[in-house]
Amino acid sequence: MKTSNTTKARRDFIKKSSASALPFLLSPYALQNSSKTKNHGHSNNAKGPVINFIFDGLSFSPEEYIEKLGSINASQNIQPDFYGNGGITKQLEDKFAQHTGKQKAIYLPSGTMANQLAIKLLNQNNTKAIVPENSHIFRDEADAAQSVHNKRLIPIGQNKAHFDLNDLKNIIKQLDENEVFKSGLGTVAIENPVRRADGKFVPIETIQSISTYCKANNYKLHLDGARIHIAAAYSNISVKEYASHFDTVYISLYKYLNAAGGAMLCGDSEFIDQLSHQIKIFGGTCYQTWTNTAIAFHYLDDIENRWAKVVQKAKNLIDQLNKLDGISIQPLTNGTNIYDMTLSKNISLKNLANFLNKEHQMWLGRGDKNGIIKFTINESVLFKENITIVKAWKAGVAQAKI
């Protein structure tokens, strides 16, 4: 069969992106498949429950996902939506809602279309919106703003994690004086924290700026907000205080929490209420989907609390590897949940993670051209204590030595 360059190029793009990695001679499907694990603390198998250092979130197995549902079912006896009105995931949007302060979140199939028709209908009768450059929106939409909605993005900011109010103002300034005809820019959009910077967040100031600003200018501003909650975490900044500076909000159930799919838009209600026709005639709309917003509301519930602990012991544990002799852990600037992993020579990355994967249910993903391995924090370490997850690594260093 004939490989096109789209599917070339997006199994390259999956080879190269450290949220992708899987640990060594495993495939993705082997390696949920390669024992009986429960990724949510409740292991029957003697080495423990999955601690993944690649994921943002668990990475449930079939098994494990349809008996999260059934124990999560078992404790509340989940209603279940009808094309999205109803149920559980009426109950999971007004969770939202009060969680982001804005005054209605609706459901939709994908982050894609969350992003797309809130670009589309903040910009009304506008052409134009302004989006960073590495984000999700310009480069993984298959540039569906301007094939489907017959907007057009103008990528800011290229090189760096974040564009400011400074890169803002300016390009601002060279569509006014460089295009002829006037078309109209109506958006902005903000990705926090962000994906191709190692999920670096924006600083608070860089968004009240910007927000100061496109209220002055009568410009909408939306957030990209997938993995906002993580940035929270980080940044010791709420999710309604981000949410505060934009006009429309997204936010994903499966990123961490562990959703097989789905994504949350929130904003005001008069915004809300257009989405529904919108997410009819795109093809959108679900006869159910409370298998996926029942697992998004178990895991909303108490986040804030869990990813202090998360980020707590995880600050701890790095300090303890990092005392192992050939182990450096480093945090990024404005970094979130993934930190530059680095090892020595005479350590192999390769034995160290089949290691850790067989003997210990560790999973531990691949380095890059430089040998930087992005090592990521997720619930997961909250499955087994410090000392037990070190004494573990320690094991598998002394493995691994060449």
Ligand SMILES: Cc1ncc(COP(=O)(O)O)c(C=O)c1O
Contents of the next structure:
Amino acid sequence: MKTSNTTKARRDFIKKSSASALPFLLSPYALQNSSKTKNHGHSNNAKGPVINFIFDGLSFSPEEYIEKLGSINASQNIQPDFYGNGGITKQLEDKFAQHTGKQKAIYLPSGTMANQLAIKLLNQNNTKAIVPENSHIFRDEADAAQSVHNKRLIPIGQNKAHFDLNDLKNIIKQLDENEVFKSGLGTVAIENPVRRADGKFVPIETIQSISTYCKANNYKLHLDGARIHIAAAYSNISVKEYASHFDTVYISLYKYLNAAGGAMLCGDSEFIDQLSHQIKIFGGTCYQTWTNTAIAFHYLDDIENRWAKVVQKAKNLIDQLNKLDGISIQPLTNGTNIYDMTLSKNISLKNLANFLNKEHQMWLGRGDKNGIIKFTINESVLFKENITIVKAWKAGVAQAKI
Ligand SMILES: Cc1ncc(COP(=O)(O)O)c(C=O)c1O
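To complete the pair, please output the form predicted together with the ligand; the form predicted alone was given just before.
Shown next: the complete complex, the earlier chain at its head.
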């Protein structure tokens, strides 16, 4: 059968995204269909809830998502929105404004739209925006800036996790010296943490210096903070502090807030008030958004304290797993919740992953060509005591010996 370009692109995308790290023997579809077993912390299943060492968040099945919405509704009677206005969506927007210290926030159907509209509006009539070469904005948004918004994206920081002030000054100098028909630079964007650098965070000093320079030179600064909560949890810099250095901040509702989709864009009132018209123009105004915003509202509550627990518990767990013969799980420099895991040659990853999945509902990802497995921590690590997790791994290692 002929494979369409779209199918191939989709398959390549899954391969290149974190979904490539699926547990052995489980395809993405099998994972989705595992909804028959209730498995995220509210399970009666003898093996207990799923602990996934793969994804950003809890990765709810449809059944679990519906159950979670039901339990939220039972306790707080969710108020629906009408075309994004009012109800729990407005409550979430207000909560995000407070959370980021910005004047206002607005719901958008996707982070891609949030990034693109932020750049379009911040740029005004300027055509150029400088964005990290390894960023979602540059590599994964289908040239929307160029093709839809008439903005030219200029990549910076090739082959680095993140760019710094010197890189920025150099590229602006180069543009100035080498382009004859000059058009303006309006916006600089930073992604933090950096998805294509295994979730490394950008040091706050780097952000501060870029922010000061941009202010002094009248460039706007946008943060793609899809996963900013995870940077905050691992760097001990609050979301508010990060946000204070930017004109606009986008945060995903589905990476660490477990919604089925959606994004929040935060900024000052004058800026955010322009958004709802733009969202409509680009077809993003949805009749009801409460199925996303109610879940995100629930998980935004107390997120800092919950993640402080996750970070501590994970540290202790990784210390214990590293004591098992043949297991090595190492943090990255400026790393967040993604660790490099390797196994000694006499342990079969396939056997270990299958055992953990089948016997204990723990999901472990595949290795790359060098045998490195991206061991990822999320809130599901809170679902079992470390002693129970370590016991399962110990049994897994014993039977995975080759
Ligand atoms: C860093 C980053 N920014 C933006 C996005 C876009 O989010 P959405 O899928 O909601 O368009 C993603 C999604 O993976 C992302 O990882």
